[in-house]
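The chain below stands alone and is given in structure tokens; this is the form predicted on its own.
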Amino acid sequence: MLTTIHNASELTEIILDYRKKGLKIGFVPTMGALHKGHLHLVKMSKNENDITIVSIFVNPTQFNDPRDLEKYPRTLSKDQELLQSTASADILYAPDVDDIYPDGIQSGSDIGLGGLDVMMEGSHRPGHFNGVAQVVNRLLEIVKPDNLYMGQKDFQQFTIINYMLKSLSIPTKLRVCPIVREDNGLAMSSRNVRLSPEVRTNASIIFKTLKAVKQKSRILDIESLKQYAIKRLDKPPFKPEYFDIVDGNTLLPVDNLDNHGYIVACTAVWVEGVRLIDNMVLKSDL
């Protein structure tokens, strides 16, 4: 049975009850519009955990644009559905505001990010990552628990909150689940409900276009992917923001597929107002 929890101070005390009886804690933080992606994490956590909590927050300082976060979905009511029918999460916790940021919104907005924050996705978002530390790091503090899972969608993102794991000793280990995807290849996204159907179904050009790079990575130099990845991506109504093949590890773009043993695919793509994420490994010799 789902529980849903809009304080801090009372999940604290729950929480602590489950410490006292030696329970395991698995924890999904999600700004909610909650799709396949999210419930693939949600059992994950219930398959390596005795409790899963589920956090639905619109964190307002991830937003560098306004607009964005005006526009960025809400349906608790359908959430809250999905999490006892689908997933059977344990217990929703949906904060407001005040709740995640009693000491307003700058109050933790300082974590060192070592660099990971102003490539990619952060060259073209200033203050996006610094905004997604700070609520990730704030909701820890709340539910302390165990593993933290994330997707491999968001790339740069849990890189950088796992960088922010080690750097303030914090023991929650980050747990990453591969990408979900709709039948045509296109990455589950909450932004994906606000496309039409017919750009929906041709979007799965982003994910044809990363399973080519891959392919042509045998023979192609790094430039040369990048451009054809580009060129191939310029297409109305899409519009292709970067494409970067970069170091698993560092972020840090590769000049040589041989000099690095974890390589990575990433890119951001325009298309009707509504930016959409991917990306693919290339070389992993984890």
Second form
Amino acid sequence: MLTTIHNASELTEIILDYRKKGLKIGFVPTMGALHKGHLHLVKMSKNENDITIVSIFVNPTQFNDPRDLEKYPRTLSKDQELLQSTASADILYAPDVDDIYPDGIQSGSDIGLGGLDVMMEGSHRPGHFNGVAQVVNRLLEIVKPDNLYMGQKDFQQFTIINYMLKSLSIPTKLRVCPIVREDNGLAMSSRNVRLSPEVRTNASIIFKTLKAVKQKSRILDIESLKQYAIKRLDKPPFKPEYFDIVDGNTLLPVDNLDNHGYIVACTAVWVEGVRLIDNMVLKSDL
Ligand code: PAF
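If the one shown is the form predicted on its own, what is the structure of the form predicted in complex with pantoate (PAF)?
Shown next: the complete complex, the earlier chain at its head.
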């Protein structure tokens, strides 16, 4: 039975009680408009913990574009229904802005991110990752979970959160769930509902390009791979913002596939005013 809580102090009391009983807590932070990708995270948490807590909070401090914040889909009752009947989560924490930022939204936004926040997404969305780190840190302060669940689709995001966990000595373990895709390969995202049916179908080009790049990475050099990808993605109405091939740990661009053990291709593509991100691991010695 799903319990919905809007208030941090109420949630803290319940969590204390779980702790006294020695229960293991898994936490899935979201901004709502839940889709199968989120449900996979919940499933993973349920498999690995006694209690699964999901948060839904559209965090204003991570939106660099006010129109994106305004248009972000908000579907709380549908989400509650999904968490209750399909995902069987235990607790939904759905706070308002004052509950998360009692001292105002400027507080605690200066967490050091080791420079991982400036490239790719960070260079196109200034301040975005400071906002993400700020809210995740605050949510972890409230929930204090054993395990935190995030999706691989937001590659830079989970890399930054992992860095933050270590640098702030937060004892929570990050668990990353592989990208969940629509039938045509488009990575699941809450923003996909804003696409017209035709474009949503044709957006398979992003996954197809990443797959082709992975295949060609055996024969082409990095610069040729990037040029190939950009040319393939640059077909109106699609407009690639970047296509980068980076070291999976440092997120710095690589110039040679042989010198790195963990390499990821990451991209952001604009279409119909929606920004779609995706990535694919090209090489991993892990
Ligand atoms: O990935 C998201 O949905 C958000 O960035 C997160 C992690 C819930 C923080 O607001």
